[in-house]
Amino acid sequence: MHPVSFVGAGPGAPDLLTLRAADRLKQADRLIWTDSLINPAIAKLAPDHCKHIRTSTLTLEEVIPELIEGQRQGERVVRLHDGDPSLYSAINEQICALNDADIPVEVIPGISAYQVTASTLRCELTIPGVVQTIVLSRTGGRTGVPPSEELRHLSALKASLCLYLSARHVDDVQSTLEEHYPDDTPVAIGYRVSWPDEQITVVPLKEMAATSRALNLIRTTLYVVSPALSRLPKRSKLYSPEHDHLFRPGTS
């Protein structure tokens, strides 16, 4: 019997799927997909005989039976999530339910929007001597976050901060960030990254909220806050002639 495949669709563009993700889609007999967030062109990679089930109007109690039924009938079942399944995908509750039903699963990663945003801007988010940490998080909003992970604590790190699911609260987000980041810190605002109607705008932190409102952004928006976006001419030690390592021993 085949395991249920939890597949990351990536940010939107079909050619940003991993090879393994594309393979599972092309073999799918039953596709259960997050239609409100995934490019329909990706769902179309499934074969003609594949049963398509959209989840935008379903509850967990309606999704799980579809997964179990398909797998027990010997089908190749693909549960397709946007982005990477390790981030804000709600796969944990689904996998727990499948484990209780003795249904095997596999998880296939997908490229995340923060990676594509950085690539589109041709930026590295970890610049030597400037920033060496990337934080992936979200503001509290309706569902909240643990107290130790509140934005005021995370922003104190002054790391490359990637915020998902936060556009509806952008005024509070900007106010909190300005307590720790200089108000001219670059912020990349990414909307539907890698989709045909993609918008990626870089503004100083002090204009983050106003720009979001001007663009009418309330969903499918990512913020990348980082001094690395300033393209500071800092050099890493990796390729420095003064830095030796296992594959390039020192000459002294």
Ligand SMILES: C[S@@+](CC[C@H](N)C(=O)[O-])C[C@H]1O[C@@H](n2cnc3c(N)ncnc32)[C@H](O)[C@@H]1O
Second form
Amino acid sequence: MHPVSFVGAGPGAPDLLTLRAADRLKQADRLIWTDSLINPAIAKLAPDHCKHIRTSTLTLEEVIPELIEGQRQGERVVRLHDGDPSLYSAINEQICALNDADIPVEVIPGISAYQVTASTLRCELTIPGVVQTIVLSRTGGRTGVPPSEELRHLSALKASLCLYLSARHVDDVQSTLEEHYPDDTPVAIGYRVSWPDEQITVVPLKEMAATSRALNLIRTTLYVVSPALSRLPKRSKLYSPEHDHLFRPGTS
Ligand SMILES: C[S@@+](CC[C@H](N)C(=O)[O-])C[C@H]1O[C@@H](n2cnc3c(N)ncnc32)[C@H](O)[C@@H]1O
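Since the structure above is the form predicted on its own, I would like to see how the form predicted together with the named molecule looks, so please show that one next.
Let's see the whole complex now, leading with the same chain.
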């Protein structure tokens, strides 16, 4: 019997799927997919006979029986989530339910929104001497975050901060960030990055909320707040002639 495959669809463009993800899709007998966030062109990679189930209007209680029924009938069941399934995908509750039903699962990674935003901007988010940490988080909103992870604590790190699911609260986000980051810190605002209607812009922190409102961004928007986006001409030790390492031992 095949495991249920939880597959990361990546940020939108079909050619950003991993080869393994594309393989699972091309063999799927039953595809249960997050149609509110995934490019339909990716769902179309499934074969003609595949049964398609869209989850935007379903509850967990309706999704789980679809997964179990397909797997028990010997089908190759693919549960497709946008981006990488380790981030804000709600796979945990599904895997717990499948574990209770003794259904095996596998998880196949995908490219997350922060990665495609950085690559589209041709940026490294960890520049030596500037910033060495990336924080992936969200503002509270309806779901809430644990008190120790509130934005005012995370922003004190002044790391490269990638904020998912936060566009509806952008005014509060900007004022909280301004407590720690200089107000000219670059902020990348990415909307549907890698989709045909992608919008991506970099503005100073002080213009983050006004720009988001002007572009009418509410859904599928990612913020990357980072001094690394300034493209400071800092160099790494890794490729420095003064720095020896295992593969490039010193001559002295
Ligand atoms: C439910 S979360 C899922 C995140 C996803 N698992 C990932 O790794 O990117 C959806 C949020 O991810 C972000 N997002 C996903 N795809 C995006 C894209 N192509 N462009 C910009 N933001 C995106 C937005 O913040 C969106 O509201």
